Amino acid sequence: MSVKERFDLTGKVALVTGGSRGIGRAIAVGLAEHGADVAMVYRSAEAEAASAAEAVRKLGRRAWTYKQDLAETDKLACLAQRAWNDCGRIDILVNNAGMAYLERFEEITPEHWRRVLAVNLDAVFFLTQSISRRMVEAGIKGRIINLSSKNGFVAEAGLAHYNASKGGVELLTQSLAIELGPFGITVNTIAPGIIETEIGGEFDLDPAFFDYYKEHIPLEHRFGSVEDCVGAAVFLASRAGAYMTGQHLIIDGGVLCEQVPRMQFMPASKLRRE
C-alpha cells in the first residue's frame, strides 16, 4: 500500500463538531482534501459555518451543516440521527468543539460549571454513544477523534472547569476505547497546547503573559496554528492510525517537555544559525 494509500478517506464521512471555524473548520477540510466528505455541527457562527461548507464543497467532496448548542445533551440523539439519515453513513466522528471561561476556582458559578463541563465532556460522551452504535449496527469501522488539551494532563491557574472537562475526556477516551476496541472503532484523541483560535481570545490577561508564555514553549518560541493539528487528525482517521487506540497525540511546542524553566539562567548557547 503506498503512502496516498494509506491516507486516502475517499468513500468516507466524517461529522466534525465545532466545524465553522478554528480548529474544527482546519480538520474539516483536512479530511476532505483526502477526500472525505464533511458534516459540520455549528452553535450560532452561521455565516462560518456555510463559508466552511463551501470550502469542503470546492474541494468535490459533500458537505452538511447542522445548528446545535452541544450543552443541550438531550438533543444529541436526535442530532446523531438527522446527521445519519442525511449523510448515509457516518464513519469519522470527531468532537472538536469547546469552550473556556477564565476565573478563579472560588468565582466560578454552577452555571458556568456546568456548561463547560456539558460542552466540553458531556457531549463527547453522548454524541459518541449515539453514532458509535450506529456504527456498530452497520458493521462500520470507524474512527472517533476528541480534541482534548494538554490541560488534561496538567492544570492551569483559573481553568478549573476547562481542566477537569480536558481530564475527563482523557479518561473517557480511553474507556471508549476499551469498549469499542471488539467492533474495530478506534478511539483517540489530539491535545493541543496555545493554538491561535478564537477560544480564550477575550480571556482577561495582561499581555504580557502571552510573551511569557512563548518564552516557554521550546519549538521557536511561538503558539501552534490551527494547521498544526489537520496532520494528526489525518492520520488517526486514516488507515495509516487503524492499529492505534486509547492513545494521545500532544500537540504544543514542547510545552510539556519542561517541568521547571532553566535555559534562560544557563550560559548562552553556542550553537549559531548560519
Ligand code: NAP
Given for the second form:
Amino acid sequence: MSVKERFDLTGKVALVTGGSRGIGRAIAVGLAEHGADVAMVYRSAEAEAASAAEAVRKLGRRAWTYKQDLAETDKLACLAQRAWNDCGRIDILVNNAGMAYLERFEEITPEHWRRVLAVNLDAVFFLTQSISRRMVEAGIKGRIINLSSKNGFVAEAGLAHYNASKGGVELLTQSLAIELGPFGITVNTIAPGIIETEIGGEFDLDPAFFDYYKEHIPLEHRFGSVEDCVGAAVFLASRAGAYMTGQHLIIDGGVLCEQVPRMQFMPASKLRRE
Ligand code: NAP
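Moving from the form predicted on its own to the form predicted in complex with the named molecule:
Time for the whole complex; same chain goes first.
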C-alpha cells in the first residue's frame, strides 16, 4: 500500500464534537478532504455548524449536524444512537469540544468546576463509551482522538479546572487504549499549545501576556493555527497511525520543551536570533 493510500479515509465516517468552529471545524474539513463523511456536534452556533457542514459537502462528502450541550451527559447515549443510525456507522470519533474559564482557584464555583469537567472530561468518557461499544459490536477497528492540551501535562495559573480536565483526558486515553486495544480500536490525544481560536475570547488577561508567551515559543515565536492541528488528526484517523495507541501528539511550537525559560538570559553572542 502506498503512503498516499495509508492516509485515505474514503468510506469512513467521523463524528467530531465541536465541529462548528475552531480546531474541530478544521479537523472535520481535513478528514473530509481525505475522503471521510463527517457528523458534527455543536452547542449553539447554528450558522457556523451549517457552514462547516456545507464545507464538507462541497468536498463531495456527506455531513450531519447535531445540536447538543455535551454537559448534559445523560443525553449522550441518545446522541450516539441517533448519529450511528443516521450515519450507518462511525469509524472515527474526535472528542474535540472543550471550554475554559480563567479564574483563580479560590474563585471557582461548584457550577464552573462541574461544567468544565462535564464538557471536557465526562462527555469524552460517556460519548466514547457509547460509540466504542457500537464499534466493537460492528467489528469496526475504530479510532478515538481526544483533544487534550499542553495543560494536560503542565499546569497554568487561573485554569485549575481546565488543567484537571485535560490531565484527566490524558489518563483516560491511556486507560481506554488498554481496554479497547484488543478490539483493534486506537485511542490517542492531540495536545495543542496556544492555537488561535475563540476559546480564550473572554479571558481578562493583560495583553502583555501574549507577547511574553510568544517570546517563549521556540518555533518562530508564533501561536499555532487550526490548520496546524489537522495533519495529526488525519494521521491518527488513518491506516498510517494504525499501530499507535495511548499516546499524545503535542502541537505547541515546542513551548513545553524548556523548564524555566532561559533564552532571554543567554549572552547575545550565543544567540543567532536578530
Ligand atoms: P473553540 O474555538 O472555542 O470551539 C469550541 C467548539 O466546541 C465549538 O464548536 C463549540 O460549539 C463546541 N462546544 C463548546 N462547549 C460545548 C458544549 N457544552 N456542548 C457542545 N459543544 C460545545 O475551541 P477550540 O480552541 O477550537 O478548542 C477545541 C479543543 O482544543 C478544546 O478541547 C480545547 O480545550 C482544546 N485546546 C485548544 C487550545 C487553543 O489554544 N485553542 C489549546 C489547547 C487545547 P458552539 O460553536 O456551538 O459553541
